[in-house]
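The data below hold one chain only, encoded as structure tokens and taken in the form predicted on its own.
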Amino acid sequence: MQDFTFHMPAAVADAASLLGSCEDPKLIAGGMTLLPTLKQRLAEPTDLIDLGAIADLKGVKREGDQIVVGAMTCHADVAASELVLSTIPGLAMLAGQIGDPAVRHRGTIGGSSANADPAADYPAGLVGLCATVVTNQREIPADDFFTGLFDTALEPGEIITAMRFPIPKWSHYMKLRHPASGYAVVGVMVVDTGAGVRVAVTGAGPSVFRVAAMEEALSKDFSVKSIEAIKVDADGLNADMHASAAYRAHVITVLAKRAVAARG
């Protein structure tokens, strides 16, 4: 790990000012990805800006028909939030399956989303739940936020401050969990928004994506039968020592069916 200057601003505006004035700064939230990267010397920032002291970035609250989760809220707090459990239990279920207890008590929803790991759980949650990513500069629909492998729509100097989740009619998350890391080999979020159904997939491709055929079928007939014959094209999906692209394509349908069946 190379030397760097450590900063702990007390406000988002101060963090943004540091981002604009430092030579090669990096933001740190929970540090679940950045710290190992620094240890391996794959990143050598001149300045590390810790968002942990900014109280406004933590917590869960309700604003009208939306649940607002601060960017520095850890996964464990999202999973245990009575407000989330009572309004969007699918989101609480997703957060409770991330990593292990140590990761869940350190990792944050904002840090995970900004990292955009292809096997992370939150991308499926944000896209499936039609969330909005709030930054210090604008609001970005989740459908437009994740742009590729470890890539997002965030601009230099932009800091995620919160996530806004419309309260859906129903939601459920199913995941084939990597036995060592806890990452999603495949994760599927199925959401009935009340105006239609959304099916978002993580782990299977370079970035989160939706399955339009399933969404259309479930919007007409919310049943396992309506999607059991739908096959996802394996072309372009991830393949590694843990699962082939064809296997991941198959698992998407299996998990989607299980999610739908969970509604009863």
Contents of the next structure:
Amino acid sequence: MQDFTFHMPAAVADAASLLGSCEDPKLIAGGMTLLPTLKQRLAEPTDLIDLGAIADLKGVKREGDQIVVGAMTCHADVAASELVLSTIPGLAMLAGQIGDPAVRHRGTIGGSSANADPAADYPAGLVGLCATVVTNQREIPADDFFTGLFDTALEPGEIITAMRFPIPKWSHYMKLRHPASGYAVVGVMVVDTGAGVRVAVTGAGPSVFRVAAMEEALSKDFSVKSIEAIKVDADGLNADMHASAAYRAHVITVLAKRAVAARG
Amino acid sequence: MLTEVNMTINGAAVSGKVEARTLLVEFIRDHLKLTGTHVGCDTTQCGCCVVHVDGRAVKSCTILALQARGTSVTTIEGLAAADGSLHPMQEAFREHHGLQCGFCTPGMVMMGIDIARRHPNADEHTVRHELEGNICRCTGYQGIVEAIVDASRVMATAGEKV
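With the form predicted on its own in hand, show me what the form predicted together with the partner chain looks like.
Below is the entire complex, every chain and molecule, led by the chain shown above.
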């Protein structure tokens, strides 16, 4: 990898001012995607700004009827959080399936979300759970945050500080995991918010998306039967050496049914 | 440009001057000459380079030395007691023949300890699942899994704290 200047600011404001003053800076959170990218010289920033020393960005807390997860909270800590397990077990389940144990000790919810990999798990969690992305400048609903392939609504100079999750009535995440990479070939988050049902899909398209037909059907009748005939259009879905678009479309319905069936 | 880096490795304070792009595993192997930690894939997949940073297993090929500033790092060299007696996980690998060529072994042992700490008295299914980020190219998993299952019981009984 090309060398760079390394910064480890102690506050978000310092990180933001570095973002503004460096020539071609990049933020680094856990680095589970960025460091391999730098090794391949697919990115060659002049400056790396590490968010790891900013204590405010770590940890899980409850604020009223919301769970707030700091952007630098690692996947292992979300998966093992008593608070998350007791309020949004579907989110803990999702975090515990990312990568492998060593990756989960470094990778973070903020970094994964900002990277917006089409096969990452968190986009389905954020969108399904109706989360809000909190940055140093504003709050962005998850529905508006993921804008395309590796693309988000984040502006230059904007830093994710936390994710806010309203506590749902019930949630469940099902994933067809790529056996080598651990990424989602398809991942489906099904959430009963109390005001309706949300179904968010990752891995299958260029970016996370919701399945309106399933949401309508499940909001009326929360049962496997109500969605088993719903076919997702394969047009525009990802096709690669691992799975065709038609296969992914089929698996979305299979995983959604399994998630619904998991509600006892 | 070189930057000063300080951390604790295997209980001893160490320091050195590194380029910003220096990986933790490069600092450990090339600067400190602790070559027990191996580099298998250099792409975060194989787990040969697993060390503990502040008590948690991480892949040292995918963390910068500068990111580990001020932390406490344990490598395979830091496990055995001063008199040479093995850590229970190392002893279990010896007992169960948990290695063939031995290249993945340092990472397997370090990950094994991490698994045993999070899952006292871990069963075979748990160990196999938790080993998803460690690859044995000899496919010698049977002995490795038996060793970790056994050592997790020994460590739980002894209230092991390394």
